[in-house]
Amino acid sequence: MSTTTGIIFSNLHDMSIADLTRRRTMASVPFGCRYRLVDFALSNMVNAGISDISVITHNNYRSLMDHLGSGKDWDLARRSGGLKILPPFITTNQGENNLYDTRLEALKNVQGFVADIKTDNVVLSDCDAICNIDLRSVIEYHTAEGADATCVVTRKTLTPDISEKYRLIYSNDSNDVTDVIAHPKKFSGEGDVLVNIWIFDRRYLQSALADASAHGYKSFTTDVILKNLGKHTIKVYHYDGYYASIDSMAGYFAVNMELLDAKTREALFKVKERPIYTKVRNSAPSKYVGGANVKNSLIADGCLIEGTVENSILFRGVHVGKGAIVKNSILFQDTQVLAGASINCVIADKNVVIRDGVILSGHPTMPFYIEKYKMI
């Protein structure tokens, strides 16, 4: 049976969602009630049995390190492997103090450690990709094909203003790569994109780090991935389940806002083998007070509710006074909606507090975004 070091990266898409992002990592963005981002690639790896799993950070990973602690939530508090954060590593250019922009200077920046990787393969996940996936079967896909990579992919159909956001993977009835075109422009139709997770073969991927920093390559997709078909074994893996990335603050809303669907959750969330595990808090339920009203929504533990929330996400400890109404919102934690006052397409932070009588609307398509700790 072959074994397998997990990489998790957790600050390549930061600028995605700049807002959310400007005091924490991508990894830690707060997702679907209780949930961090990371949580789904961490899940997936534990899930298929891999045991030793780094995460490669940049900065803001203080909220990050809170949330991972020592990885006994994902059972992975271990003498031996277990789970690690890899600190960003600073190269000098110019004179000038630069930390990695691209995956591939990423895995140059711990290349040393990636020299001391002594299991069979390594997958490398973003953080944000979120899916509930059977990584165990693309492993075994993966050594049985005997491939020095496979890259997992699943099928969308994209529009001319959407296609420049996704990695567009070509492939022959083989399932060998022959082309990979990163933010197509103004494509229309259906396609393989990629969904930001690869297996490598440990060798090839000790080798081509070594050739990168050799030739002073960055880009992963070109320099790794392309100049190389043809010379060694590139596959891909068709994945058919779930899958949605954060690439916007409108998808992080919508993205969210799927959740609603019962059928998303339970293509995310009631997959029987593969659970989604996420830090555990101890928190008192929920309580509902008379004359609250409460419709298709998701709401953890330790809120208090007086007034009316619809179509929303709730985390911990938020309050939503008497007579104020929530909908089509998500509120981080310990954020307070105060007595009388209507929200509406709102993303607010934690510690946030909506005053009396307050009167916010956002769009789908561009929520209103209230920062941390603030008072409106």
Given for the second form:
Amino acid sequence: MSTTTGIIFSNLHDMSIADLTRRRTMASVPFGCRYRLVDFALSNMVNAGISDISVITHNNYRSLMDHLGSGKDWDLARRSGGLKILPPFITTNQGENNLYDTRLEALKNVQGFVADIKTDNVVLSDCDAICNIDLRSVIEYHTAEGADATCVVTRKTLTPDISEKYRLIYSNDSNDVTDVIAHPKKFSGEGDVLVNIWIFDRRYLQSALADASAHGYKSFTTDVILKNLGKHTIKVYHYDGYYASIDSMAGYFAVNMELLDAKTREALFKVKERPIYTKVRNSAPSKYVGGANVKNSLIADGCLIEGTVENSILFRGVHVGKGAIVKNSILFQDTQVLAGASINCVIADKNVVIRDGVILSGHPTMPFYIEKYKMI
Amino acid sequence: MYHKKECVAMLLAGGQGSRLYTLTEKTAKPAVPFGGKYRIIDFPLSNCVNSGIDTVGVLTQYQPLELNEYIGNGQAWDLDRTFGGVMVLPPYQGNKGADWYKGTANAIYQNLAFIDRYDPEYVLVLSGDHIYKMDYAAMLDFHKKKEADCTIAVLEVSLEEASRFGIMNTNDDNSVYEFEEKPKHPKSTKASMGIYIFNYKKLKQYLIDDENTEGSANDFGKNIIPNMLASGEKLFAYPFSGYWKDVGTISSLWEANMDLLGAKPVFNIHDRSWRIFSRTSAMPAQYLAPGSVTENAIISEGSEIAGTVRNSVLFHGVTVESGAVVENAVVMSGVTVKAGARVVNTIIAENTTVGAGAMIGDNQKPGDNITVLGSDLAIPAGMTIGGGLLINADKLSELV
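Show the other one: the form predicted in complex with the partner chain, since we just had the form predicted on its own.
After this comes the whole thing, all chains and molecules, with the earlier chain placed first.
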């Protein structure tokens, strides 16, 4: 059996949802009542038997460290291997502005660490993808094909407003990558987009990194992959399960709302052999009292519901007061909607208080975002 | 002070809880699920942690497998310590022979070596049968202030109830002059809660003497406490006022679950200053479908509700299909109530499926005639199971 190490990039794509990543990494963006985006990347790796996983951080990573802790919730608190956090590595003669911007630079930053990897393969994963993928099959495919690198792609219909956030991968009938179009502007139509999961042969990754360092390359796809098409075996793996990517605030809102569909919950959370793990906290069960009226909503533990909740996603410890109306909204941990308030298409960050009688509304394409600890 | 603990807790968790019938067929009473995501033992364990006691011996005997697995290394309660922490203590074989725990006192006696490792001044003896929140640190302060040899927590009960308990007859300063086990004509209403703090040196001597006494029942209430009183040791009653419930019967277990409901519940588990810890796994949030009705309910993660839930406590991973009604019920984890079924006044144990259109329990008066469905049963569609029936796998096969 081949052995594999996992590397997770916690900060790439932060700018896609700038409001939510002002004080946290993409990896620690809350999602679906109780998860953080990193839970998918981590759980996918753990479920494939990978027990040596490093998370590369950039900035704002306090919330991420708080979430990950020792890694025990993913069964990654191990004496050998387990979870490691790789904080930014800044030497005195680099200056603080020399932090990486791209995946390649991030890897170059931890080149010493990568050089020490001894497993056969390395899985690289970003945190913007929400999927429950059988990585074991991907690794088996990669090994069987004798590939130097394998990327996971999925079929997606792109629209001009979001196409720039994706990488289009073209491949031939034998699944060799033939071309990559990174960040197509104003692209419209169907294509294979990169899920931002790569399997690398460890030796190839190490030599490609050394080469990139020597040449001062910046971009992973254009400099490393594109320049080596034909010279190395670079394969695509077609994934056709549920996939959603966080590419904008409207997208973030829409993907959360997709969880209200039983099919999405089944594809993400109810795969028997592949649960999605997250930090387990001690919240009491949720309580519904008096005039609670809840329709088509996902509710985390520790909530107290006395009012109306429709088509909404409530994180832990949310309180919906008497007569309050919450519709089409995402309320993060410990947010309070007091008596008689009425909100629609709102994303409220942690510990927001919406006071008695306040009326707020956004639009699905432009959800109204309220910062942490704000009182309205 | 690395090799010393001021106070070590010994939690008696060997009870069979036979009056819980099928609920304790495969598990010990302290491991019985409670309150949507807990087990009974979470309450004394969380009380220990919240009171600053980090060394707990859990004495098991009856069906210990599930309890052992649940406690694990104690990490869920922050009791995975380098020195101390939680330790499961089953009966063992020594060079003088092997014995089951003969009584509560004998269980502690057999584990004196465990207590000695921590060289404690005090030993707190608890039972794993009760639902309550209590600051043992305050009780220990009381014990020290009174310079007591033994302090027994007591609860005021009504005079009628008093004959079901061990009753402490006390002087004005709360010192105990007499102890009566289940008196016919109680002189006081101070009922022992089965929570004791002993000065360890005294306790050890009494346990050794008791062990050497032929015919002793080796029980705290019957032997140790009366012996200490007779020898003139200083015993004090520590008055506790708060929620305390023995969940030893089906109806008291049902009631205690119902006590959690409502905006101002009789017993509050949502109190963040005294959290109850439990071992849980990561499940997705609960989903309430467009047609669902939730009136006065406690629901846990992973549950999917499309039907009606009223005055009920639902554990994790419960499915209530559309048109199904769950009322005045306690529904444990993994249970499915199929479309159109009706479950009233019932406790359903883990992973049982109630078939479509089945009618379980009778609803004349909530809390009377409670029906119990054991774990891992498949109740056929359309079946009727009346009030007050206790159904396990054998009973069900007779009925089908």
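The term rigid core refers to the most C-alpha atoms you can superpose between the two forms while keeping them within 1.5 Å. Numbering follows the first chain given and starts at 1. For clarity, every value in this text was computed on a predicted model and none was experimentally measured.
In the core-superposed comparison between the two forms, K186 has its Cα shifted by at least 2 Å.
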